[in-house]
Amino acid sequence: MADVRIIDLTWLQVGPQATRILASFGAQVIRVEWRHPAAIDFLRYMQPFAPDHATPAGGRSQGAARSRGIRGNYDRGAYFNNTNPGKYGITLNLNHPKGRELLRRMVIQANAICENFSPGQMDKWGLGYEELRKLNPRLIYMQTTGVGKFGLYKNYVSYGPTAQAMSGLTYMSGLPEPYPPAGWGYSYLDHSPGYFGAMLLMIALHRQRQTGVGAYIDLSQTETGLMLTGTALLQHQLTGEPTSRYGNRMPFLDWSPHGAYRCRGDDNWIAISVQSDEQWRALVTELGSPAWALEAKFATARGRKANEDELDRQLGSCLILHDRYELMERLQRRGIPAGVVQKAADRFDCDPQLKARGYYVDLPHSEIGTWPVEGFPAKLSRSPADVGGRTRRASPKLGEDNEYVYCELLGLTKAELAALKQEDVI
């Protein structure tokens, strides 16, 4: 993919999510934001940030959870760092005319132009797909936005949360009534787009190789989040009843007890699931057969699910005296399903299968120096993910880029690129 060229307008995450796989594969993706304070992606100011007085290397340095941003320094947002490994970093000011010019001249040398503003912002610009698609018929132009672009609500604006809920991943997440829903907790809206939009333009792509033709993807978030809903709307269109919240429970199966459940320490948790009355036993005798769990009503399967309530009470103040990692140990060698619910310190610090799998890679940043980011969750044999792309660095400064991409590959020199930041273009 080292000859793909991206034209890269999106910010926050869903469109940078799906720009940084093709990154990873070795795409030119050229990242394009603004200098203006309320034109920055926010994500560059968004915590935690790398501290200001060590630039380490190889990873995590001490004190580096506790670390605080500087303000008006928009180079040390680790969120943004995860987020743009690999990428040029240019500004451009698309209110300016002569900005929108260059943009222009960008897109006859692309192969593909990916954007989430507001739906519409682009037309206003003049830099709509059927436009850009004048200037170079192959064009591939993806537009993620929280409805999509054409229907009811395609002037609807919207982040990922409201994708989220409009989707009724927000409201099928949590207990069971009468509790109410759980909220949106992480935006996995505007994650799980990303990668369904790196596959699209993946199929663009290869389709643009065939027959020189290029495309315009309309990509909605609130569509991938229906698609994530599992079997909710299956089962209203069958039975037409309402979806319900399960909570941790196995709503289909008398599985139980089937839950997270409360260990010793500050809000440390076992996730642990009782599949037959096999394990039940084991898992008693290994909490040293408790006067509670020898009850009749718990010796079957169908006897713990009618008594669940009182089950999980019992066993809750059972599991709060016990180490987690000792007891998911000791009750996987008994073959019992449990797993501890880890932390992000136990997944960056302690997790030997990430570490394994090489998941965090470390990459050099101009400002911070070198450190992890997330790495591609797959393996592949013949064309390996190789995150922070071809450059092999982590995300760029804001505009760290302009000179080369203007004046290298737009043509520019450096008289007119000097010009054109005195003109508050560049």
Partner chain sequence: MNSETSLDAALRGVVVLEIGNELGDYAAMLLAGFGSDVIKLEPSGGSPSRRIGPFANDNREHSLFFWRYNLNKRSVVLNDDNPAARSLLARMAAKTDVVLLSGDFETVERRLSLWRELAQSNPSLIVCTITPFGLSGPYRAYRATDLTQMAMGGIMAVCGYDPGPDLKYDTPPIAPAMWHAYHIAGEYAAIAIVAAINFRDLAGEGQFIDVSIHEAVNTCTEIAIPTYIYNGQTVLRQTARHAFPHITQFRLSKSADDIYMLASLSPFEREAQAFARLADEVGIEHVLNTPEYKQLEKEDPNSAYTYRNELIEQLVSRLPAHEVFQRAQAHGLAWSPIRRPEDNLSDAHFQARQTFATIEHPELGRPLLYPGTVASDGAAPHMRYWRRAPYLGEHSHEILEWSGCDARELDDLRSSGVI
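Right, the form predicted alone is done; let's see the coordinates for the form predicted together with the partner chain.
No partner chains or extra molecules come along with it, only the chain itself.
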């Protein structure tokens, strides 16, 4: 993506997720922010924060510690740092006419612009797609909103959890009634639409390179959620039955046992997923062939399915004293799909697979030092993804690259830059 420049007006998670991926493939992503407290990215001032003792020369090596953040310092947000590596950072006041003029100048030289403001905000500034394409007819304009820029709900507001609730994803997750939906423990629909955003941008860039044509992309988080509802919609249309929840069980294959089982320790669990009678027999042997497991009713997949409550209860009490990792290895040696329900510490400190693959990447930050950020989950042999992008850095400090972008890329003089700062434009 050496030929690509992206003006990134996005904030929070869903927009920055998409441009993060573009940056890791070498696009020049310029993150545009404004320093007014009401405009600053929430991720810059929400938990978690880097520990107060973290310095530019240090970082993770100085140790982890809780922090409430340092008042007035917007450069210590840990989640922000993980979400925006490899990007350039500038400040720009779009409420100021000169700010809007500067943005227009940047748009002329850009391949794409991305934003996830509330619907209509860019139009109010006179910076909507129709205006900007007059300046740059090849422009790709991508906008991410909860339910889409047009349609009946075009003015509806939404966060990730709102889109999850509406799409059906929240409902589908959890134990059967009478349990309420468990939903998702985070904004899944701030992640997946970001992946789609990256995909759409790259597809549009490929076309732009080949045909010179731009694109207007109205990306909807709720539509992304619907894309992820599996076979539920088809099944409903054919049976008329309402969609229900299955917990961790597998309703669509003869796989049983299929669930999470408690192991030794505090809230420690292992997921086991038996796909065949052969795997079941191997599991029984590994557990020392307890009498209950040899009962005829459990010998076939159909029998196990029919007696799944009892099976889960018996297996559960059988596993409670086991060490979860030891058990996983023993079951894997017998070819049984088993995986520890890994918590953050397990994934970061222990997981030998992530370590061997170099999944976490240490990157420096100009305020809080060097910290690991989450990597890209695929290895490309010729154009590898590199989350440090062109900046070789984790996230930018607020306005860190003003001089580079305004002077070197846009050709302003340092005096002009100083004047603009004086006028509260940058």
